[in-house]
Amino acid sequence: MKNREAIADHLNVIPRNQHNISRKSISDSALKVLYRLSKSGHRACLVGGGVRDLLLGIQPKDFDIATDATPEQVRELFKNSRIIGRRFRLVHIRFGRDIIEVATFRGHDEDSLKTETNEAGRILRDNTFGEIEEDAIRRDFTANALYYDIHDYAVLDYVGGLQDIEQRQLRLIGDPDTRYPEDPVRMLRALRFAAKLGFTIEQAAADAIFRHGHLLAVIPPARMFDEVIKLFHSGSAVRVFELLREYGLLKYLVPALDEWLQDEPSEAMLDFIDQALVNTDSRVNTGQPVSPGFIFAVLLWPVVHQQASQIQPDRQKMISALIQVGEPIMKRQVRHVSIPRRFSQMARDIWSLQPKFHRTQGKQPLRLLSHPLFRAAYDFMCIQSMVALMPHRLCHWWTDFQLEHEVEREPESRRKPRPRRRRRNAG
């Protein structure tokens, strides 16, 4: 590890004319902690995503910040906060629903008791504190660790990030061969960050995924669940899953369809996923909400399709068969990343519900529009008719259907009155 004094030596100080961060585009809420800890004589930066970001023209979601007051002297400064974690110990400081990530710079020190890796050298536990100048090549990529100083508003660069991100590279700091075992996820974030970005990930990083993919087994399956979940929502779903394909990490988060398209897979099926995706993101990018549940139903429903077809052909009578291959699927699925039930059932449930869209006559319509997952069953339906797996008459047959019974629908507290009728008098 390189001594402070080396590392300041390559600092790249870019004032504050000769970049295009400003306060205004800052939330109030992390100005408020960046100028507190400031006033409180210690020293405040933003630091990560929100930099790069704001560095490449897009306004961020989150602002994380670094200072070197301990996670117990910004518990101190600020009331509403709360210190989190065992591995990584920060402070969150909410204000209302915004929540500002507070870290106190890293350092290194391998005598350190709270330093704890494994034999494979991944990192268990880093609360050994340092200095900036520590804290920026300890984080994982150049473009992510740069650091805008709330002292004077300047931009420092301690490990070329700002080149990096000029040439539209993500590139890890250190050797990977050493940083990808210190916390495998990192090979994750390296897509992730690759599709959101449109970056191209460095040579010897992108080469080291394909030596290191196999520690992601080890992951806890509750860790790879909050992974899994900032891939495929990231908004650059169709891109992540390409790229996971391509570095062989599928199979580490969704073995079953891993193995599924290794057996010459359907090409509808391949356009549905395809689809999905390009749907998710819109939304994503929209802001409109999404659901884990139907994210997880999406990459294991063609294995749960051929399964269930196998024991039932035909379509319309197709529930049991659902039910019973899903199951074990979903089983199978939770071992590698921890679903939360409320997400898998979600997952069952949409799976089960296709075969009610063939029943259209009667009452069976009204019944199944009742159904709580109705509207995501419905666009998982539709999804399905856009690449032929679905008649796509069914599509717009329920598309109608609700437009018909919109109002019978609506919550009795938000129907519009309905004008009285004036009784007779009877005599």
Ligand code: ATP
Contents of the next structure:
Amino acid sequence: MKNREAIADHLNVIPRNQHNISRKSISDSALKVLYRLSKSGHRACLVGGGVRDLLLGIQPKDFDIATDATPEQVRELFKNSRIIGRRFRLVHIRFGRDIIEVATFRGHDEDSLKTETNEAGRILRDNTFGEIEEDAIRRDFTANALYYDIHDYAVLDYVGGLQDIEQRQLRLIGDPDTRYPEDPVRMLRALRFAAKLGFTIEQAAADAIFRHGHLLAVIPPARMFDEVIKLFHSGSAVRVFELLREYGLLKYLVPALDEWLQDEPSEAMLDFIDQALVNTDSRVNTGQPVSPGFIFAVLLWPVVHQQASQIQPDRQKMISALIQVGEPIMKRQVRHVSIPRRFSQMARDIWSLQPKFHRTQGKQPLRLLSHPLFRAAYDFMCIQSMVALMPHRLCHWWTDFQLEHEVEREPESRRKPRPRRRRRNAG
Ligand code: ATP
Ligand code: MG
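Okay, that is the form predicted alone; can I get the form predicted in complex with this ligand now?
Then the entire complex follows, led off by the chain already shown.
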């Protein structure tokens, strides 16, 4: 491990007039935290994705702050805060719906009781505090290790991150053969950032994924769930899916799908996944709601569909076949990625509702329309109809049917016409 002086020798300071980060693009809450820490005599910097995205001209989705104040000191400065995490203790400061994450600079001390690793080198806990130089080199990628110092608005670069951002590449800090085993989730992060930012993964970091991918099998399933959702709700799920296959990591996320893909998959079903991910990306990128339940319904559908059709070729009895095969498939899945129950149930309901869309006579359509998951199941069905897994006309039929029955679907409270308020100063 390099010492502080050696790291500091590489420091490149980019003063405020030589970079494009403006305080106007930083949220008021993040600025408030930075200034209060700074006024209390602490060092405070914006770090991570916030700095990276601002340099790239992208609006960051959240702001992370690093400081030399301990979690307890931060906690005392902000009433609206709480200490979270065990592996890494952090402070969350809440401003309405906005949460600002504050981390204390971390050092690296192999002998310390506060840094715990297992035999494979995986970090189980790391609460050794340190200086900014040490904090910089324990981050994952150089592009994620830039600091925007609120004291003089300069950007601090200890690891050549600025050059990598300019070259649009993801370079792991340090030796990939150490850094991936320390935390195998970094491999998934590499694919997510590569997809989202359109960066290439630098050769050494890319090659090492093939050597260490298998370590993802030991990540706790709850953490895997968070990462899978970040991957598929990144707004670049189509590219994420390609990269997961290219790097052989899909089998640690959705093993049943990976096996299905090895086994001469049908074109229509491949198109279905692609189309569903295109749909998810466009929803994320236009701010429409998305659900983990829908993602898992999509990713496991090829397997569920195949097995259900095998045990029950008769379409009339398809619902019970889907329920029957869905259960063990989901059971196997949650051993790898622990999907909260409401989402796994949603996926199973989306599947078993599919055959009902064939029934367009009598009272059945209205009953289906009032199902709480109608919208999600309908979207799923329309994607199937786009790739000819369902008759094309069904999507049109149900789209029209919904329009005709819009009033019936509105919640009770919204049905009454509201009295219009006159605007006094209209015009
Ligand atoms: P985004 O928030 O856009 O998804 P981000 O880079 O900010 O991307 P976060 O998960 O918010 O990612 O983490 C903030 C920063 O913490 C990262 O930029 C990185 O410097 C550091 N970091 C996060 N996870 C890891 C990890 N597993 N190993 C090393 N450093 C990490
Ligand atoms: Mg972030």
